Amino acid sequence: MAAQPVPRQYAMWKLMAWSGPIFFIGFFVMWGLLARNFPPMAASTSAEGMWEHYKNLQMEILIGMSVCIVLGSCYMTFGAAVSRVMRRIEDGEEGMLSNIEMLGSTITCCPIIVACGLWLTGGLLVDSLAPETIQMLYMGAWMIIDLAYMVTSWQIIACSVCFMRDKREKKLVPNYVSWWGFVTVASFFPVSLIPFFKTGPFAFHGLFNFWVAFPTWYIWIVLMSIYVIKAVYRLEAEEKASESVSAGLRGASATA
């Protein structure tokens, strides 16, 4: 007896796809607004100034960073949904690009979670730590979350190449989103200079890092979330339609 194919769990696909909006909305509120990282404290701030910042915003930082450590995992689950959709374009489980995307989204979680953990530690222990230690935690977190950008870049490149190869008349993800992915990757490269500047456009709070690279990546996540959610619903509808046609053909053959 031939083995029956396992039906795809589209409900799980949808749940994972919706974790994208949970990630970007949650981070905007908890990391950006509540913990006052929008905009961030300047790299040129004195150690005493950073200590005062953590002291005055201790509870906001504790709540915001605690939630963000949990939400960081949503970037991985969102990446899993994107990878599933990409496999339908690559037509198989062994697609290189979908694997790179899955690995990229998973590893991207690490610097996000570690950086939030360092900011959380600064807030938690501010009363017992010297200003220089608070400065080390704050600056170190920015170096980790920013300079790991190449992992995320490979994830975005894999997505862009794969979705541009989609042969459908109406692509699952339109080309402009893929081109925006390449723009996002290009915007990351000036971030390599942040260890060498505490003021100006190349500092981590400056023009290229915070006001160009971060929003560009953020917009990519929003666009990708929208189209991947649509793609999952569309793939499910296409599969149901195909199954209905097949069932109709089998019924016609049986009565012939």
Given for the second form:
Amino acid sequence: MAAQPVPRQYAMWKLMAWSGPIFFIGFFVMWGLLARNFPPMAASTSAEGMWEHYKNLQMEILIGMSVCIVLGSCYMTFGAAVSRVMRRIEDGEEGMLSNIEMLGSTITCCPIIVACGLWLTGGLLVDSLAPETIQMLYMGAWMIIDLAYMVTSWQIIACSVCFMRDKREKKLVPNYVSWWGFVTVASFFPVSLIPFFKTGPFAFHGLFNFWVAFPTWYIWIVLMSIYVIKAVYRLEAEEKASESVSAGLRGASATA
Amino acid sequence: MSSVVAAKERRIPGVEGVWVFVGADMFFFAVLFMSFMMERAKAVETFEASRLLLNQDIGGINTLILLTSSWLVVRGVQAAKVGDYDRVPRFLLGGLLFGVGFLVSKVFEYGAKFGAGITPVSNDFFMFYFALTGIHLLHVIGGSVVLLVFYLRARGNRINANNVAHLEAGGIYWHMVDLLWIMLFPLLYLLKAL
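So that was the form predicted on its own. Now I'd like the form predicted in complex with the partner chain, please.
Okay, now the whole complex, with that chain kicking things off.
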């Protein structure tokens, strides 16, 4: 007996694709607004100033970072959905780029979750920790979340290259999004300078390394989420249409 | 009698997406230039004293190197557009070699600075000097790789009328790198305090 093809799990695929918006909206609200990282506390703030910050915003930081540790996983699930779309463009499961995308998005979760964990620890133990220890937790988390950018860069490069190779007349993800991916990667490189500066544009809270690099990445996630969600619905519609045509042809040949 | 004048097909040079990259990249540099000017206004004397420690001759030579490289790339793209594919590799190789020349020149320039004890943490001017020229240098390295790829493709006769827009896009990127240096050079090396 011939094996029946396993139907594709489009409902699960859609759910994973929608975890992209959950990630970017959740982080904007919980990390940015609630935990007051827009703007972040400056790298040049004294240890005592950082302690005061954590003391004054203890509850906001506890709630914000706890939620962000959970939401960080959505970047991985969203990455899984993107990877599936990419497999439709490249060489199925053997495709190198879709695998890099999947690995990149999964590993990107790690510095995000670890950094949020360190900020959470600072908030949790602020009453029993010395200002210098709070400073270490705060600065350390920034070094981890920022300097791991190359993992995310590989993920973004893989997406851009793959979607640009899409041979469809109307691509699943338009070229401008892929090029924006390259822009995002380019904006990451100056982040390597954050260990050297506590003020100016290259400090982690600075004009370039925060206000340019982060929004650039954020815009990429928003754009990619929109087009990947649309792509999943489109692929499902195309498959259904193809099945209808096949069924019609089978019916016609049986009648004949 | 009616005459029909065929409208000349208008198109954006290169591939559309490269302009997204160029526009955003130029915006990034504009932010950095603005940031430089703001910090300079706070410490004009330090910036002026530090500027005088830069070697303007090397800066000028670097400008000529990049302009020459850009000119060679223009010639290469033009040759490809008119179907003169035999000449394309030569022009691209020339452009690439001048790009490598820029890298070598920068190594000597940085080496001289470090030898004199000047580093990115010396003061705000040198923080900007190393950061801006360093980021630009990364662009030059990226552009050199792009030129190398197109040179190899041209040598293998893999550039044709169907894909000449890709070469044109690579050329646009290389001209952007050139243009950024043309803005960096006066900003860092020549801009005098009033």
